[in-house]
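Take a look at this single chain in structure tokens; it is the form predicted alone.
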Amino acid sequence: MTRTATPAAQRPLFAQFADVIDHALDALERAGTLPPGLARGAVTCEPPRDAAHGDVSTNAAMVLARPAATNPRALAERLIAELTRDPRVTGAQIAGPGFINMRLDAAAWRDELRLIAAAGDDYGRSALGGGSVVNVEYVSANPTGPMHMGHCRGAVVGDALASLLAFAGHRVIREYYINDAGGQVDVLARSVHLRYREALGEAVGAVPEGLYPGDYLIPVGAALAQEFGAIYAAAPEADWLVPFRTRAVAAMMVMIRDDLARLGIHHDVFASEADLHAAGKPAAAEAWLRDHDLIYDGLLEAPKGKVAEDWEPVALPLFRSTRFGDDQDRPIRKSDGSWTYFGADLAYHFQKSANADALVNIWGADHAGTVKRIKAAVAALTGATGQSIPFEIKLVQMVQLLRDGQPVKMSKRSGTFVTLADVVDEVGRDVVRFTMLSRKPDAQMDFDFAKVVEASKDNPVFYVQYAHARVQSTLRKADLAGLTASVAALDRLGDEELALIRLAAQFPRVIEGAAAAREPHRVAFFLYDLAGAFHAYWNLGNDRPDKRFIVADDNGLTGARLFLAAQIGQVIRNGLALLGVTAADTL
């Protein structure tokens, strides 16, 4: 647990009680019960797994007993004596081998409700990151066509993670790596040249196998025909490949930026692989690694499995990735002297690490085989001072699109895939974004066009947005009746209302936990739970008028419940903002 200088009254309840626990441990140190200087990093302050056991739980006695050479339950008893000095603690019990569960008075939760109102859009914002710079690279699709749904999930996960990290106190660089130096962009240039000749009036027939067939290249070819006329129609490839490649990549990046903008995604940096090569960055990385004895010239191991008859051992510059947990050393150049993809990727990460304190990559699951080697590279390149910078790779599984239970067929515009733009246009940005975060990213996902727009509890985006819409509808109805939210009678809120506050009060903890784990889906899961609790409370009023938010002839209780509803809405709104989803006022 880390203390901050923020005044206690302005900090969320669980952060306040983390300090209460720290101060209690300080007191035990002064009394000699605990030796001084014990590490407290593993001490937690969280709600018990079972709400019936209390409001705040800590494992402090369990994790400190062994280094203090004492019994956990005996230490827990001494700790309880200190914790119960806080007037908000109405009781504390030892559970299991030494957990401490505390119960708080209702005033503590009413104060948290006031804190939500005072903090507003900043409720849940954290200083956890301490201003450290995190580079989040996501999407990084090859610039050969429009965005498709294979890119969508990683795009949303990366963008939500970047927002989450910024909210948790990090400075964030949102980066896109343009793979514009490989063979695929030469194929793009040849495909565009075909469309260029077509625009000049040539009957090109069916698109040959091996070229990109999508209709999206037709306007690119037309633009080139207008720019160059017929000078490259019959020219050898060597004359037109570079200018066509440059212009085609630029046109694709315009398209990709537009597609991402439909999802509300905007990057800070677009790093070009071609620029990386032009600036000599791979050679510079190789020289640095050689200086540190991390590259040597050796024979590449034979490929695993059946080896081709014409395979021969070749001496290549090999990176010592086995020193960093990889299963074999990796070549950074090919036999012809050109860079391997790994060699270029290594240099790219070297470039990124110069401007960040931590790196996060969001990759498709099909890149799982390269995780070990690039992690080894980053550990080597950033560990010269003895401590490599944190680097995480989050793998995202593909999304299967379904319509009426059947896989969706390809798009003519793309030639081979369903475009992101088509899906966003059909179901809306909010639906796409929330749905992509409604499951852990490493889990398979079906995106059923009918289910993602249905108005039911089984549709998470509807369920959460509907909770916010109900809050807003209630506040509008009260306003028309001349009723307003008020704190004057918060002491009249009962157990059901306090349970809602207890759940909402976990939002700041969820933010810090999700940011530390690099898992934005935790926010979506929390919002679904909070929405479910709100709907359950709302439904009480269907049969019991005394449980409605607007209670006839009781303005005091009505004002308190309206204040509660407004703050539940605020928490939902804050969470949805981090996910890039609109907090709907009506549905």
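Residue numbers count along the first chain shown, from 1. By rigid core we mean the largest C-alpha set that fits within 1.5 Å across both forms. None of the values given here were measured: they were computed from a predicted structure. First, how it differs from the form predicted together with the RNA.
Superposition of the core reveals a Cα shift of 2 Å or more for residue 295 between these two forms. After superposition on the rigid core, the Cα atom of residue 338 is displaced by 2 Å or more between these two forms. Once both forms are fitted on their rigid core, the CA atom of residue 106 lies less than 2 Å apart between these two forms.
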Given for the second form:
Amino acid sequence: MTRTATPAAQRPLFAQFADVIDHALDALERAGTLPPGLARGAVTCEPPRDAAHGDVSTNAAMVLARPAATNPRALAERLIAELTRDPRVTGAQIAGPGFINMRLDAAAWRDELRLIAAAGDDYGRSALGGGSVVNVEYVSANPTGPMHMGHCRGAVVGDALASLLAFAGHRVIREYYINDAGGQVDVLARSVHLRYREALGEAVGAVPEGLYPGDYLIPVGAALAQEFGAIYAAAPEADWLVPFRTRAVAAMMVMIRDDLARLGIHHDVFASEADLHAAGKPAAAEAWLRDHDLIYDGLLEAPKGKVAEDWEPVALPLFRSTRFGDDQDRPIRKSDGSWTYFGADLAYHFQKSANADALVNIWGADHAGTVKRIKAAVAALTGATGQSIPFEIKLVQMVQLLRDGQPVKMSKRSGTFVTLADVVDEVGRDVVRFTMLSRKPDAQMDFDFAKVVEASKDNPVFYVQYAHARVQSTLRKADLAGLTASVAALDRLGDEELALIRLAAQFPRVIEGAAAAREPHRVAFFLYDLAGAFHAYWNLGNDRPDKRFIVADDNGLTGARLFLAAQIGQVIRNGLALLGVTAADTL
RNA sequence: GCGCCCGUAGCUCAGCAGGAUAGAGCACCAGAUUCCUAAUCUGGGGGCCAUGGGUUCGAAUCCCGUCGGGCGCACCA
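Return the structure block for the form predicted together with the RNA; the form predicted alone was the one displayed.
Now the full complex is given, and it begins with the chain already shown.
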């Protein structure tokens, strides 16, 4: 979703002032105060830590003083002379070690409020990504059963990240890699064959060790009995393995897509590992890597430091991942000649890189051990051809489920896992999604069933949604009284109202920062802060009716306050949309 | 043994590509409030940012060591 840059006058305030600072530096260059061509990447344009210091702050003088062979304060004075030419700047001071703090005319904030209204759902949208294509691969759960809570965090974080990147100006491909070619899907096929025989009336007894025991395979077996009759009941595995596997995987993917839909997640591309093999992609990658001496036939070493009594070295084709920082070289094929997971994954990433400018993978922390090898493979395959593309793997840490303060135990083998569908049904999509985004992904987190559904201000999901609902209920109430939002008397908004605008105006910066860092949780924390500020303002009205949004006998002020409320609601709505959380009108 | 992640207030966590006096919620303390602006409100105390070094004008943030917790470590996926 590319979007051309809006005219400068319509850009968010802090983006405009980044330009103001940039132009001021240009002027100093022309005047000879600054040497030409200094790197300005570290120059900031942000609100001061303490609002009492002003509205916009920059560290430009501190960052550029040294390369300009001057001192920060001297440079700051020259810079201030330029900056104060902007009519919106009503004052500027040097503070601390060389910060420049500018104070803006209140009209600048009223303009920002108008901008929010004009941009609407697009307020905060950025051209930062420049239309470059980012492939975000997430979920990619094995197609052997329903989604369980172990998949949940990565699914939500990946989905929110994809939305965030799209909002920040990237074209985004949401991709799911189906591991439909390994040993696990053969196990699935055998498990389904058992259910098939069961559906034909055979007494199969308990599901044997090593097969998937879940009831969700019963209908799959029944469908196969319907389709094939009894022809495969006593047939050798070689006869039915492939057709059973194909149908079982398809059935699992229907189930998984349904689970994902409950969370509001829809991928653009489902890439099949089996298709990859059928197209000869791993072999092609191997040939290329062998030509470049990155694969050799060697002996697989014992894992480092671990005691392996019965270790026997095996001759295997190994990828030289140690050249890229891995601990040891990794096999791409097994001793029977079939591909390892890594061998196929390597080819898969090469395939993805052909259709994107950057790759992002969302993985569970339990896969941390394989990060180095796959990054090595991508570096080898794309770097050596001069097509090196950025490739990031974001690890999401474990989630501990708690019920009544006690950890909920999960065992995949016995089938006693907590399914995603059950949790979404129990606590709701919004709660699941917001909670998963309410912590930075690289920290572990608890998911306490009791706490996440609590409808109080202690619950961030509720707190943010409640702020939006308050906005909407106020607008409804005003509407019934024949009152409407209006910009006619915006200049009657006072300091408390302007403070709210100042915070809301951070949204575009939060978006760009979060997108650049690939950290959607920042949006959630911002919304919590904005909701908090809104509630605090609302509470002023408890004791002071003159601070309410609807002020009796003052339609001008009421119109301005309603306009403010509507825009705060707009920003909350835009943020929640990125997180995939409903902006409810009532609670 | 090795690799990755984490360690910030009593608890749960933020801290935005190194910046100003380290923030929020809960809990605690002190007030207000029974109000439909309705799932309370206002204010306050509380920190050696695990620890020892290093880098520089400046470090919770970057680098190295130590301690503590989590995850992982064969041709599984």
